[in-house]
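The chain below stands alone and is given in structure tokens; this is the form predicted on its own.
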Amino acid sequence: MAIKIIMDSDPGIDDAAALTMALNDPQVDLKLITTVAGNVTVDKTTKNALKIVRFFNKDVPVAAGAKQPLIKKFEDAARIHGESGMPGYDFPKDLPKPINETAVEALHDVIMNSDGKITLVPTGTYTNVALLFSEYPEVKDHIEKIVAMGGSLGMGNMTSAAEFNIFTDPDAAKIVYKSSIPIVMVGLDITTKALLTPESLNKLEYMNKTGKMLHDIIIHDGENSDFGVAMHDVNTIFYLLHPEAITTKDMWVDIVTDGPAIGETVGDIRGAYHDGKTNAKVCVDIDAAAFNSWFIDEVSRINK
């Protein structure tokens, strides 16, 4: 039976690609794309969430959300991922409208009259999830677990201590992280090591319209290298269908809301802490080459 789920993105070049999985991978049933401000604002994220539905012209309803964070300001990531947030691939232009609900009161209605438990995917900051809980409190007893990009137990990639999406808004994700759902810490840990090789971006060119649109796109990332490129969201769909390839290790993790470490994701690694309870499993290790084969296996696949 395929896997119910709602992704809450901010496409974002990584999570064009993790769309582009859910959206077509056959054990993956995605049932509503919500987006937010993040790697660019959210009517950016929106129209591109649109983009990529249309590529595939699935019918998956995308419905908008916060425009910024609860309390911080907001802060894009347009450096990393362009000004449009997804650059580099001509997309059509006839593009289908996003509902008329809003993001949390859609993430509400699809929970609620869902036939069984959802997983939520969020893969950019965590507004709409946290403003959710903080409405619709009921929802949590409808959700299997939470599976997140973002967070880490070491260096971050905003500051030295915080990773983006938990960075952006911090006092979301402490809501989401105190919600006693569990959750599935997809951090910096295993994404900076399951780097899509420069071999695979190669093969992704030549193997269809979906590998020629995702290789456009991902050769605009700020942070492509010689070593290759991190596709931190993609590594949530990666979790959800090969839990096998990733090491994980269950902890409590608190999250830092001010003060020189805000954003910062501080994991009780020893154990010390909360009298031995734990409210996530953190993932800690990937097998990179499985990642990179199942990558491209996944959009070989793809018709289109």
Contents of the next structure:
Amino acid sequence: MAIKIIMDSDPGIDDAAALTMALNDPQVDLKLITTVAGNVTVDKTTKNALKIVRFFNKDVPVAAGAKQPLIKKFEDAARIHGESGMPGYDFPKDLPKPINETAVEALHDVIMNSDGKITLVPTGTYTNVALLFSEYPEVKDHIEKIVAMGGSLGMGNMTSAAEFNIFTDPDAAKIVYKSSIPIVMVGLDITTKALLTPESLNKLEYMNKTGKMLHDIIIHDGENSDFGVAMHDVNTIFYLLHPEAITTKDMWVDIVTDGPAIGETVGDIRGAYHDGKTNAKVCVDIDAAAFNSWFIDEVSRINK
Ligand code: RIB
Ligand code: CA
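Could the form predicted in complex with ligand RIB be shown next, to go alongside the form predicted on its own?
Expanding to the full complex; the earlier chain stays at the top.
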């Protein structure tokens, strides 16, 4: 039975790669894509999500979401993902339209009408998810778990303390981590370890049309280095399909919402300060070689 998921995303180069896997793997049933301001504005993240859906000719609805964080001033990541959010490839121009519902309304409707619990996969800031829980708390009983890209037990990538998705909307992240829904924190601790290597990137270029598209956008990712490039969001799908390749540790995670460490995910790593209570399964290690070979294998199976 395929895993029923909704992806809430801010495409975004690595979001585009994650959507590629979710749209094409038969073990994943992607019911809805919602978009949020993050890497670039929500108009651009929505257009980019529609480009990916159109590229694969998939009939998955896309609903546009929040234009800015709950409280914090919006700050994008165009320096990493380019002004468009997904540069480097000439996507089809005849794009589908987003559905008329807002992201929150679409999330509510799909979750409440699903014939089984939904797994929520946020790969951008968590603004839409926080608004959903605030406006429609009844959805919580219909969500299997949340597999969220964001956070770090170690170094951040926006400040030394904070990772981008949490830093951009820490108030939303706090609401999500207090929701009591099982959360898998897919943070920088593993996404900066499982880099897509230069060898993998070269294989993509000549593999098929999908590989060429991913290669052409990934080479524009501002985080490219001689060692490879982090495909942060793709790790959520890898976790869903190959949890055996990722080591997790249950712990209580607090979100810092003000001061110089704003956006930090503070893990009670010794379980010493919350009476044994935990609110997250934190990914602490990953088989980087398995991630690379899975990534290449996944794309090679796409007949496009
Ligand atoms: O910190 C990495 C996260 O920020 C990823 O989701 C990437 O797409 C950006 O949104
Ligand atoms: Ca993202």
